[in-house]
Structures are given as structure tokens and as C-alpha cells.
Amino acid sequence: MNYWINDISLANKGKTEVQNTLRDMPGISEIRKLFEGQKPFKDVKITGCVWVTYETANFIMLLKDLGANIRWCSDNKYASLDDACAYLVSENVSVFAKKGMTDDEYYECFEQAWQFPNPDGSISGPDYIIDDGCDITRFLHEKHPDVMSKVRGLTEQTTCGITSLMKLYADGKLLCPAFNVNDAVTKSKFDNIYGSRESLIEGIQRVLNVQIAGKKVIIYGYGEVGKGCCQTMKGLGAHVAVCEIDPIMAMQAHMEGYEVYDRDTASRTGDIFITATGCIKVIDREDILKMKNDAVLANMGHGNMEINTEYLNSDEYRKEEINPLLHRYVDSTGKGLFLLCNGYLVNATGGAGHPPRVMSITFSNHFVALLSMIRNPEVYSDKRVYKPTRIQEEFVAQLNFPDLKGKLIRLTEEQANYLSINPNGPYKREDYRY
């Protein structure tokens, strides 16, 4: 299901707009100046499943200029760019994506992206998977077991996939090793907390157009996404309030100023909804049904599972299409909701996603795993998930703020044996909690 064979125009548009996308990716190419002559890939198999943008497609020619075979889909059926497709198809690189796929086109994708064709007719699995939201990694653990069973290793960069890794492995059922991403502090705190920071806005607004200064917003779920949502509702005026599960994070959002509710009082006095948990159903019915008319809900978090949208979208409503990606949802009182990109991530359906430098330090994570993973296998034998070391995350760092390294104090030898730290790095523990 290749859907970008030959279209010339729509390739060249790509092209242009992924050269100039790699203007603030450095991570990407710092790399390529490390491996420069090199193949460290060299037809190593890879799935990925990750939204293709422009970023997703610097990160994909890397790997494939330094020897992968690439097979590449979609986690998500509205975010992918159709020019970033078409471009990365006329390098031979096979991608099964577009934007807006039904489910049956969504799931052939998936089909598609893990059979890599042998020279004698057969088929063969990845050796390795690049997955976001653990997606292809439950297709293949469910539909292909025998398949997934033969994998290498896979990396992982959100949070609810690592939630569902941990579950697999937690019951004795993930069939490979697994690189945590996600808990890179490289990747959460930059790409979680800078690249929602602004992308967030981007997306609402470019689907609804709102005013956000005044108006009461309910940011679900105070981790490293939330954080990046209340900092820029903060910024822009609006009066945030947080809903929270744990205790220690409700305690972070109100010393840094925002309302803690309960669901009953965030449901009652919201304007705007914002979901950031990773789990399913935290707008619910109860809570739709004590909204104010025309309040508008969105999701953060992953898929479309945070925002009750069966609900929504049962008999009890009247659905109403503004546009592809806006909905209004009208009940038998005439009480409208509006519902951003059907519940799916609202800054990457609706907009363009993070911002190149942030992509640049997640994927550098991504390679700085697979790296690890096929250089040093004997370290990653275990079927379970692992975390990145400190130095390989220092690493990453210096790739992508390559300015910074020149201007880093070095430890005299006397303060390096005072902290007991190599003066090289790494400069933190293990444990340490930035």
C-alpha cells in the first residue's frame, strides 16, 4: 500500500521542506559527521512506526544512508505528511503512510511495514523496530508472534508504550529487548516539556482558532506533557488548573501556581480540556455531561483513548462536522461540544508537531539506542526494558547543543576527586533525578 509512486511534484515539495526542517535538526547531523564513510547499519532490518514528518524523515534518510533497510508506517491515521511520503519514496525508501487512512488501511500498513522481501521470493521480519506508542510492537506481539519472537531489539519513545512494555514484560510476555527512550531525560524533558510547550498551541488553533487569554483551562495529568501544556496556557493568560492522581505531582503544579481540582469542579467550571496522561477514558461521560455549552476538548496524550469518544459519538449526540478536524457533539438540550482532530494528538494532527530540535534530540536517542543495541547485543540479551546510561545520554546532549560543549567548565582534578566523578563524564549517577 505505497501511496506515493511517482508523484514527482509532491516528492519535490518534501524534499525541499525536509532540507529546510534539518537547518535546526544538529543531533541528525552531528551523526552523520561521526559516521561519515561509514555503515554502522549495514543492512540491518528496521520497522518503524513513528508519524512521518519532515523531522521523522531527516531521522529515516540517516538510517538509511548508513546501510538500513528501511520499512516505515504510521502510529498515527491523521498525521502524516503526504509530501514527506512522497519524498522519502522517491529515495527508495518503502513508507506505507498518508495522512487521514481508515483503520483497515491504518492496519495494512502495519502488514506492509514488517515484511521485508528476500532475494528468493520469501518474506523476512525487522531485525529491529523504532515504535511510538508501542503500536506495531502489540500488532506483532498479537498477530505475529513468530515474527516478533525474531526481533533484535526495539526502542520506544513514549510513555504509554512504556507502560505497555512494562505490562508485557510484567507478565512474562514481551518477546524481545526493549530500549526505554522515553525516560531519556533528554528526550522527557526536551521533548515532552519544550516540544508540547509549543506545539500545543499550534495545534488548537490552527483547528479552532480560540481565544485562550481568560478562559478556565483543565490540564489533565501534570507530567512532563503537562507541564509543557500549563506553561503555555499560563503564558497566554489563560487561568489553568490541573487534575492530578499523585499526590507528589499535585503538589508540583500548585507550588508552581496552578488550581489543583477534583474532576466534579474541573468538569463544572472548564473552558478548554486538555488531556496529558497516557491513560484511557480521563474525560469520561460523567464529565462530559456537567460541561458548560461549547466547552472544547483535545488530547496530548497518545491515540485517541484519553477522551471518551464512543460515547460522544453514540445516539446520544448530534455530530456536526466543522471541518475534517473539528467536530461539535449537540445533545438533546441543544448543549454543544466541540472535539479537536477526533481525539487524536491535537498538535500533531492538527499542526505540524514539535519543533525540529526537539525531534532532532528524540531520534538522536532513538540511534544512540539502536547503536548500542546491535553493537554490544551480549549487553541486551534479556527480554525485558532498558533504560539509557548516563553517558550515553550525555552524549546525545553534546550532539545536539554542539555549540555548548566548547563553554562547559571542566572539573579541576582536585574537585573531580572531591564528587568522585571521572572529569569526562558521566557527571550525574545513575538514580540522579534531573
Second form
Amino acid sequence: MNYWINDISLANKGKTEVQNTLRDMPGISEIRKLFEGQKPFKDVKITGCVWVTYETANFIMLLKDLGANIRWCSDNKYASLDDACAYLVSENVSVFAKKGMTDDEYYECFEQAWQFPNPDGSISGPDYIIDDGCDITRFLHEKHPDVMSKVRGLTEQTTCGITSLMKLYADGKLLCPAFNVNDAVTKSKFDNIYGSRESLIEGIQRVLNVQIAGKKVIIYGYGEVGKGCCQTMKGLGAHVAVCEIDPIMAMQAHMEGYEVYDRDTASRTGDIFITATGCIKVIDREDILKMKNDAVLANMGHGNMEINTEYLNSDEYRKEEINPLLHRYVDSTGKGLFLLCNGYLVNATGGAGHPPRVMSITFSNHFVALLSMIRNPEVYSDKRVYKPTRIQEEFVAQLNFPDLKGKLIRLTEEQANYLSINPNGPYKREDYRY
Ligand code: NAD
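Got the form predicted alone; could you also share the form predicted together with nicotinamide-adenine-dinucleotide?
Let us now look at the entire complex, which starts with that chain.
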């Protein structure tokens, strides 16, 4: 079978890297300890669509060890690591991903990832889906609705994936129950903020070695990802300005000491532009035309829709390839612009993505979501989008910071009564804002 990986000799290197990454994925190790000798996912067919890094590989191996039957593809054409894929293949995991895929290969991988062979030679679809960006979920809704309608549940990891799921639900088109992993506090406040804070700079510097200090950096979107990006850039000595549509977010940025720019000022002023909105065409033709020579464009949002790369690739520009992830677009006046990673997520595509600890937290959330849906199908029976409960979230936090356990203050009975809280949790109301 073609697993898309040409060089299986990378498996040994992949194994070493994957095992090394496990050192800071306590959630994965704790779950393995808790379920030792048990197979809670026995024979459960899971299709995953998350780019394959060393962290993802550890999660996939956990699911496999807990009994799941896995087929996996990537939501990002450029970001999977070949040695991580090769390692998984050497462990008999069906992985359909590699670094750098054509559009045709990308969708062929989706096709392969949902088709579970039965002993009689027939094919069946997954019981559950783990998705990032709603990519394979939308693909199955459009191309194979019969397969999708038999799926028992899906877990979705990112902001724009939730936007797509909510749209499907609002249109009455969502074909299975969905679990919103992204909006878990332990996901969005950690992966999106702290993950982006650390991985943004690695992604940029690996693709284009550029001094950040003293530069004017424009961040589009002051949500979770934007906040992380702003902190990094400010910490490195950049002059940071934010562009927002939302007055509350703009006010938050202002209170943190960032400039808030209108679109025109941003385009004319910036040296480095970073999009983090989940929206389309945030940097469009009108912005690009005003930018300075050799401005740098990078995206942190899902997919490649935030910077209008279609316009850059039009015949108004000459495209110079410095390497496959770094291009300089030159217009008829001789003005050049650097585009990083073809407009795809710069941290995932240019660098190794988020650090292991935040991915451990994110994957623990997927695990808790899957386990809850498998064990309590009656609770998750409607075709709508479910959010994690506080108890589930507190469990994820404990899994990922085991050292904290002995340090947490235990409420006395008098204190617990005063606060009307069970000393064993949940410690916050469902609507608490962290
Ligand atoms: P969020 O909703 O918290 O923040 C997005 C912000 O962008 C909002 O404040 C919104 O008001 C603003 N916005 C929307 N359209 C805009 C526009 N046209 N111009 C300026 N501002 C605009 O979302 P988030 O969690 O920060 O995620 C942002 C994107 O990053 C999503 O696509 C998400 O899937 C992706 N993401 C990427 C990573 C990564 O590793 N790179 C990690 C998590 C999420």
C-alpha cells in the first residue's frame, strides 16, 4: 500500500524524535498510566486529520495502544514531518501524509484516510473523526455524505474549524455530533496563546532570517493567536501595532500598550505583517499595493486564505523562488515583497509548530472528548456542537501538570460552603471567563 512516504529509512530518526518529545507531554504519559492494561478504544475506527508532527505521532500511538483502529491524514500540505510519518508507518499505522503535497495528493490522502477495509473486502467509514480546521469533515460532508452520516462523533481542534461546524449546524447540514475541543479553556488559552507565542518566531526565522528588534510589526487579529504573536514580537523589541474589527479586542490591545492602526496606516507603515484572524483576504490587493519594498508577509491563521496569494501569483508580479517556503514577488515598479510559506501557517509550515507541552494539553482534550462520546453516546446524541464541561477541563489540566497536584489548596468545609463549591470541583461555573 502507498503510504505516501518515499523514504521509510527515516523511521529510526522519527522514532528517536517522537520518543524524545514525549518527555514534555505529561498528559499522554498520564493517560497511558491511567488506562494501563485497558483498551477503551478497542476496535473503534478513527480517522484523524491533523498534520503529523512528533507530538501528533505520540497522540496517534496512544490511541493505537488504547485499541483504536487508526487511519490518518494531514490538514496541511506542507507541515507534516516525513520522519514522524515514517516512524508511524513502521509501527503499522496507516498514515497518508508527507511534507509537501500537491492538491491532488492532499485530497487523495483524505480519500485513503476514511476508507477502512473490512475482512470481506468491503470498505466502511470511520466511527469517529479527529479534525483540525474542519477539513476532512467538510470534505466528507460534500463528497461522501452517506459515510459522514454514519460517523458517531467528531472532535474539532481549531477556531476556524468551529466556525465551519457552526455554519453547518446553523444550515441544518451537520451530519454527526461534534465536540468543540478548541473552546476548551485548556486548549484556546494554552495552544492558541502560548503555543503561538513560542512557535511564531521559530517559523519565521527558519524561513527568513530577519531581525525583529526595531521593526514595525502589524498583527491582524487580537484574539488568542494574535495575543501570543504580539507578546513575542514586543518581547523581541519590535514596534507592534494591531488591526482589529472588534472594539473590545482593539481596546484590550490598546490597554496592553499596542498601537491600534487602521488598515491604510498599517499597510503603509509595516515592515512585517502577520495575520491571525481566521478570516479571508485580510491582506488584499489594496493593502499589498501600499506596502513598502521588501515587506514580509506571514500568516498564523488556518489554511492560506488570510493573505490574497492568488493576487500575488497573478501576472502583475514576477515570482522569485528563494526556496520552496520563501518567495519574493516583484511588481512592475521593482518593488518586492517576501511571502513566507506560501501564505500557510508560518509556525507549522516553516517551523516545527507548537511545543510538546501545549500539544499534550490539546491532544488530552481530544482524548477526553472521544472517551466521553464513546462511553456516553446518549449524552452526545444530537447532531450539534458540544462544549467541554468544567470537570472535563479540570481533568485535562491535572493530567498535564501532575506536579501541581500536591500544591493545590484544598478548600475547608467552611470555605467550600461559603463559595458553594464542591471541594472536588468543578471550581468555576460553566460561564466563568478565564
Ligand atoms: P479568535 O477568534 O480568538 O481571534 C481572531 C480575531 O481576529 C478576533 O478578535 C476577530 O475580531 C479578528 N478579526 C476577524 N476578522 C478580521 C479582519 N478581517 N481584520 C482584522 N481582525 C479580524 O481566533 P484565534 O483562536 O486567535 O484563531 C485565529 C486563527 O488562527 C484561526 O484561523 C485559527 O484556526 C488559527 N490558529 C492557528 C494556530 C497556529 O498554530 N498557527 C493555533 C490556533 C489557532
